[in-house]
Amino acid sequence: MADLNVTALARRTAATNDPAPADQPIWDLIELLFFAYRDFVSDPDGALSRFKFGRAHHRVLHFVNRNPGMMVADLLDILKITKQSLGRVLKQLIDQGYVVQKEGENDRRQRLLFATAKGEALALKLAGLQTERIARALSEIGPGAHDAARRFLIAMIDAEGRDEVMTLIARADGLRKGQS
């Protein structure tokens, strides 16, 4: 069975680079998706797993790392989760002394999360992780392939969205570049 689905897909990508009419679902894609993030989270799952954290520890890491000083409120809009969820997760990580919290200092009302050296490190090793698999897939690709991942991937951000999620990434990418 399996045969039959490897040898339609490449007749359908052989004859041609146009996706499923607008009115069938494009499986393909829709199952390499769930495949690959199934691979791209599973180095981190491992190493997360000594620590007995998961992927929302992972998450609320990877912002905190990257926008240090970044208020709660607006990690939740971020990861679009609870208040308790998040709350719950980020206990375990300042309790455990991988992320602190302070309070603003112009309003004491706020309050802004930073990674500490321990939890840095950490950020650091799953993102290392998940940067191999990440080159690897790009190596096989070949000239091109990051700026095509790249515009894929923000396309399929909601487009409302899209200004304020390069608007993070460009925040962070200039902190990370002024540590340097």
Second form
2 protein chains.
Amino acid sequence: MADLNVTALARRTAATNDPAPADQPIWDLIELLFFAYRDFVSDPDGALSRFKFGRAHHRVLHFVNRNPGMMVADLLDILKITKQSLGRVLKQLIDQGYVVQKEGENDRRQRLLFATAKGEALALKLAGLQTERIARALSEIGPGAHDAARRFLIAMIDAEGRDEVMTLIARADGLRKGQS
Amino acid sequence: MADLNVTALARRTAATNDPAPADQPIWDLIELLFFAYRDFVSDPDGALSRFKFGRAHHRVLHFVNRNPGMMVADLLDILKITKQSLGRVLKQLIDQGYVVQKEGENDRRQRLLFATAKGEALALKLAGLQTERIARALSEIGPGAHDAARRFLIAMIDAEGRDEVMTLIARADGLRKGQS
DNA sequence: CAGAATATGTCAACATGGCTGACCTAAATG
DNA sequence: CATTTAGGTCAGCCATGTTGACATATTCTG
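Same protein, different state: after the form predicted alone, show the form predicted in complex with the DNA.
Starting with the chain above, the whole complex follows.
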């Protein structure tokens, strides 16, 4: 039944692809992005509330865990928020032992960020919830789905900054632990 | 250069697909969803700020415009927020002439929602911004991209409610104006 | 018809997480 | 030594989410 709807929708949209540059709004993807993201972030939200943490904490912990030793300035650039906003949640994560700061070796002004064991555990738990949803989705679709999704999402990122994002992901993916 | 990164990333991820059920977090899609959505909503945000409106207003106006005559309860179900939260932004949209309410004909308790001409114009303008980004992304990837993206996003939605979403989109897509 | 359920609105209070602006320290750098 | 950089902090504001308690009009049901 859901399949019938999907197929019908696909036909209709493919049809409107024919004419001119089709400056019709791409309603389906606009709305699906909303719904998909709404549900995607809802998984961690539930778990976070038991820790008195919110989405902001999740984002900070996620990127710190993925990029051990990152600078505060890097985090600000990724999250695109102000240092005051970051300061609030970062302080709570530090106070409660999820994140620690270490003085930079070369530049002693830097406060390099690291997730503690406790922080890493929470980060992995949350990533696990989101991975469950993604894995289920990909398996529903079949082979090539991961690749297709990745290409689409990458293309949706601002052209500027896209390389930066790719570098970030690739670098974090390469690290996987190794700093004192 | 970006392509090299993408390819390298693809290889690595494909490799980790081999072993067991691969309970490794799917880091790339988790992060790409964050970055893609961050940029996706940033386009309308800029335009909205000139109207003293925020994302909440955008969401309400979007769905009202797409589903003329929808009930307040429908909107609450879609947005998954409380009626108090909705009431605040809806009131502003009505006061400023972007949305009107009409008593239901069959059930006079209902306050059916419609976008005014002014409201429709704004909704279309915002959808246009998002469509630009999506269209650019799809054209970068090539044929089949729209379909692949749609399948992925649909699969990411909660299993329950997924049919509801599909029905909503298909129905709105079929309407395209026609009520008094 | 009386009572229950439904659709909607509203008041009050509070939490989260953005923002601006001002100002401070310590360290690096020219 | 002067400036820049990395980071922190205080104070206040705004947008948007939440609970809980009620109020009103209308419809449905036994």
